[in-house]
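First comes one chain, alone, set out as structure tokens in the form predicted on its own.
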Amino acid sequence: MKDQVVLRIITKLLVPFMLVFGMYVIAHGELGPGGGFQGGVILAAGFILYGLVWGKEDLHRFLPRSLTDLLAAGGVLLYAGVGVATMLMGGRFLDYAVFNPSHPGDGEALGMLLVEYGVGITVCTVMVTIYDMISEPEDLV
């Protein structure tokens, strides 16, 4: 797609907005429609669009495979870590109220936000990894 100048320019303009919107959907998932899964899919769609238009090599310069593997594991650890932290603080698994016993609503918001980001990071990086694994190598295109 090296000769598709308009497509490349539109992609460069569109991808940052997709990434910001994905982060917004993750962050406001507990307040309205959206959440970690939906936001993670939007983030992954931005990265995959970039990879489709600019090529896998450019995507790997921006988001190396080692980073996606690390972030996928980190997202799962964030999710599980919040649950373990609530248990260590005397609550049940993912009982967010223990984060702020005097104002349980604040603890709920913090706990849900951390869990949503854990899910979003994991979904995004796993989808990018799946795209990376099933897409054709550069030399065959």
The other form holds:
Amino acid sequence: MKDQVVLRIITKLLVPFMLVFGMYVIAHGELGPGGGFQGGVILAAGFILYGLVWGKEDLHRFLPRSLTDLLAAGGVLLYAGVGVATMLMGGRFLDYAVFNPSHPGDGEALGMLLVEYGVGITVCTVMVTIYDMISEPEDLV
Amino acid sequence: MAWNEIVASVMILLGCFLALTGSLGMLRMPDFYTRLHPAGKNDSLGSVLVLSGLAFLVTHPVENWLVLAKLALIIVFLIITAPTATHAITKAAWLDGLQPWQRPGDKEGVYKSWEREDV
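Mind sharing the form predicted together with its partner chain? What's above is the form predicted on its own.
Let us now look at the entire complex, which starts with that chain.
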């Protein structure tokens, strides 16, 4: 679809804003509407739009399969790692308050943000992987 | 009733009217290409008018500038993306060979997309 000028230009214009909005939704999750899953899906939508218009090869140039596989596992690892870290610091699993015993609210904000990052990374990369596996080869489009 | 509420009401009502006519056009138009006129244009302008009307309802615009900025961003991206989506759907149908509707017996202007060079 690279020869479709309108789609190409609009995609180039929109993808950065989609990625920024996805990160905003991920980081905003513990205070308002949003969260890791929704933000990760918006991030993935940005990548998938880029891949649809510019082709899978261009998408793989900066987001190769090895990187998405690594990040999909790394997000889960970050989630579980936060939980295990709270256990090692003397609390229960995902008991965020132990991160900052003098201000439990701050510790909870930090722990929740890290968990949201983990969820967002995993959801985004898994969505991109699903698109990768079910999309047609480029010469058929 | 303050002046901004009157302006907002007029804009929102006009936007709703355009959305309604767009839906009516979707039902009344004869084929795919003509249906994209109400679907693409009326809904874009209707949404923009509703959102602009909402911007007039923001209390304390100086303190709540972030709300106005978000509404402006939504309007800008709506104006950019809605016609692009319509264009993508139309071009996909055209490249796939879907022929525009014409009245029975009207032979003028018959052309087939797969015979054209410029698409």
